[in-house]
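Let's start with one chain on its own, the form predicted alone, as structure tokens.
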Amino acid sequence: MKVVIVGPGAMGCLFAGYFVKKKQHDVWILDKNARRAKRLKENGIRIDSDKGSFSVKINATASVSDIKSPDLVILCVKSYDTEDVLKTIEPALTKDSRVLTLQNGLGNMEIMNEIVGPERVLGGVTAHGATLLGEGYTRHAGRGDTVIGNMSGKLTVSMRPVRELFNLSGFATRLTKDVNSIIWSKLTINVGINAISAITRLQNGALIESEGTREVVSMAVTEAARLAKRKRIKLIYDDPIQKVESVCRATASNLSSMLQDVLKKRKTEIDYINGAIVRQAKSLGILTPTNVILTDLVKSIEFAYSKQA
């Protein structure tokens, strides 16, 4: 199988690392980047992690003509990238090319099935965390499941060996018949994690140490619940402020996404996630003030990055 990965992020890189680690296929990095490519190719990427630490060497390419044919991409490029990158890409697949996301917020999906077809498109989430700590260097900083599904709620064939590959490098995963259902969930986690992080500066584990940020989380979390209830979305938890706590605390030393991009002023996905909400609900009808405060001020901070230059 061949396998590229559409990203050299915190993500990206811990995939790739772990994918290569378990000889698992032909694995390459596509970068929109042709010289830092061209130095992951040739100083490789290390992971951190509990249980260690390892180095691997990698294929890294700008060019697109190098990853022609591919059997599997994973796109773990921001939400607001991915359009672009699709239009890239998609002239070097083959009908049997399956794309795959496990990106953060809303509609990316909806994007992959209008370029490349609803018949290569995969979708899911991942409850891995991943802090990039230098170019090709990440720490591992959360574990749990990886669930991956298509729209059209079916289990094909096709996706079996992408539930393998995962599996087999050491990333616990399942397939689901509702991959609405799945998304929207994580999506109701990452409310309640990635703004207020992001605003605050703290890691995961010290939103539900204070008072003040475990308040916040919950007044978020209740919100985007009674949105995807509203939409008779079922998530896959029976208490989401009680998820969202223990995510807090199994990913408690990460630093959320959003952080990590506010950190190295770069633009966020908020729009995506804390500001889907905004957009669904009020289409519906619905009061969404915390998530409304939680978007002006992560845009706030991204435009005083102008400002502080």
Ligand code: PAF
Second form
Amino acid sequence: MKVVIVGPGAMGCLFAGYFVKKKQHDVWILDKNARRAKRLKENGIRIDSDKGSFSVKINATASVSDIKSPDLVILCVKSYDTEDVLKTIEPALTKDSRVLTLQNGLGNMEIMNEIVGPERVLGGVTAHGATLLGEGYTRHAGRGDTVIGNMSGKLTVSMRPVRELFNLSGFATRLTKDVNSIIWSKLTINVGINAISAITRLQNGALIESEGTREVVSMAVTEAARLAKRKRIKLIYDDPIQKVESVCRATASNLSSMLQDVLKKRKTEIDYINGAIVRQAKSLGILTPTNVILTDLVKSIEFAYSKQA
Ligand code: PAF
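Next, give the form predicted together with the ligand, keeping in mind that what was shown is the form predicted alone.
So here's everything in the complex, that chain up top.
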């Protein structure tokens, strides 16, 4: 199986590292930065976790011609890059290639459907947390389930090898017929964690240790859960606040992806997470004041990058 991971960030390196270690598939990383791809090829990937540390060699390239006819492409880029990446890789795909998103936020599968066609699109979520410590060097900071499905709601034969790849590489994975509910369930978790950690610079675990942030987490999550209910989307857990708190504990030492972004003064995925809640709620006439404030504050942090000395 030829597997191409697009993006050498924390999650991209995490998947690539374990796939190579456990399965020795033909695994590639596609990086838009040719110099970094060359260094990744020379230096490989290192993964640290509470179980120890390991390094593997990796095929890395910036050239789409190297990743021709992949069986599986996994998008590990930020949501705002999804469209450009798909346009770049589309010519390399065959009709049997599958493209999987496990990205945070809303809207990625819809963009994928438009560019590569729904029959090739898989979507889902992962509860694994990872922190990029350096180029090709990632810390596995939290474990959880990975769930994959497609928009048609039918479990197809082509999904099985994908599930097997993840399971055999140590990522407990199942298939679902209701990917939308899975994506909203993960979105609600990101709504509770990402912006608040980016604003306060707290690790996930600390978010629920301080009374103040714990309260804001609960307010943001309640708004998202109410919106899901109004849209008749069933979350996969009964108590969204309890769920988010349990993810905070399970990924306690992780810096959320949005906190990692602001620490590096990078654009965040706020528009696809809290911002998506605000937009969708507004179109239904629902107020989401906590998410409005969180969105505005994170956007102000992005604005401040250029103003800081
Ligand atoms: O975006 C993230 O950081 C992750 O989705 C999660 C689960 C919040 C863990 O940090």
